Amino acid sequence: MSRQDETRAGLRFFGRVSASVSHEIKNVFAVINEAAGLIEDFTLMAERGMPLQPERLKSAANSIQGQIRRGDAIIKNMNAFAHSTDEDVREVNLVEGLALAVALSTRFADMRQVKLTMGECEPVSMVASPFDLTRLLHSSIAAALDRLEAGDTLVIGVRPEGGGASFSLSSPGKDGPLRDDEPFADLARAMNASVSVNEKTGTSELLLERAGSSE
């Protein structure tokens, strides 16, 4: 892939994630607007002499507070994603990197009615491009989701492996949900990453080698 093609692929990924986040924020506003409308209705009813029902007011207020917390989490994730472009490479906490990729992929999983969750994670870090790492993990999750069905669960973890790291992707009752790196082969090669399947455990492994370890 040429440098220009790689740049465009990165921009398309940034745009896809940004569009997804904007949809999530729009949904948060919609729920808040609905709850505010209910409070207004209760107020009008009270002005007409009908008794206020505190539990209904409390429920509407709790809904607004819950959506504000949800919106705050979405904005924090988007902020972290935006700052992943600040440096070409740096020491990256891979557990935090995986958590961010999972958070940014949750809406895509929800649309497929697949539960996406973090599994066992061991502390591990390595020098990498934060943006490319997020893109690699997001692409891996998307490829795994394509092989799952509504009602399935995708569990992702990470552990140190040979100076690098291994990300595990599994779905209870299913074979390894990620069979190869075909959907993101160019990016995988650029990051010294490869995919394998442990047939005994039915777990897919995304191995990320430490830079220079294959030389």
Given for the second form:
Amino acid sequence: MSRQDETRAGLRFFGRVSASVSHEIKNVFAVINEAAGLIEDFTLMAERGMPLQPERLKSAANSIQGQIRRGDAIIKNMNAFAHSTDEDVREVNLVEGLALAVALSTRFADMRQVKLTMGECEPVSMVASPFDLTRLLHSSIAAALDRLEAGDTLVIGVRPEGGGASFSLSSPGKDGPLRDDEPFADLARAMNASVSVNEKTGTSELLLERAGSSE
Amino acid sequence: MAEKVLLIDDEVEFLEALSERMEIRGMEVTTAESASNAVDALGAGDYDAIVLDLQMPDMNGIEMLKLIRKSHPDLQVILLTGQATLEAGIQAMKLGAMDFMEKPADIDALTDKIKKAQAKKMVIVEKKTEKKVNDILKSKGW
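Starting from the form predicted alone, produce the coordinates for the form predicted in complex with the partner chain.
Complete assembly follows, chain above in first position.
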């Protein structure tokens, strides 16, 4: 893949994630809009002599507060994602990197009715491009989701492995959902990453070698 | 006459609050939080308008719109979405949606569209009834 194609692929990924996040925020605003509108309706009704029901007001206010917490978490993840382009490479906490990729992929999983969760994670960090790492994990999750069905669960964890790290992708009761790196082969090659299936555990492993270790 | 509305959206809190606001405005509202629930609701009730989210986990809104147009051609569908793109709007209108609104929606504008949907459906039903009566009169010898 040429440098221009690679830049374009990175931009497409940034756009896809931004579109998903903005859609989620719109949903948050829509709920807040209706809950605030409901409070306004109740007060207008009270002005016309209908008794106010404190429980209904409380429930609408709770809904607004809950949506603000939801919106805040979405924005926090979007902010972390935007800052992943600040440096080309840096020391990255892979558990935090995985948590961000999982958060940014949750809407994609929800649309396929697959539950996406973090599994066992051991502290591990390495020098990497934070943006490329998010893209690699997001692509891996998307490829795994393609092999799952509505009602399935995708569990992802990370642990240190030979100076690098291994991300495990599994779905209870199913074979490893990630068979190869075909959907993201160029990126995987550029990041010294490879995919294998642990036949014993039925888990897919995305192995990320320490930068320079393959040379 | 109260407008009968089917609201379809996977955001449960949105459904609850919007349906309550519409009921305050005198409408009869049924809600469905998934496409499969919506299909059941469509079979069980008669509606003047459907307010449909464009992105549902178990079915794309456009696919749902096609399904509704096929099984209930008289039903007026208003698409309500957080992802309002011009392309999606054009596609929806081509498929026979009555209107396309972006979230968060203004309740007065939505209510107005629902009232128009009810009026439109009544005209269609009246025309169909008139045609039926004319056909009967023509086919009989009296």
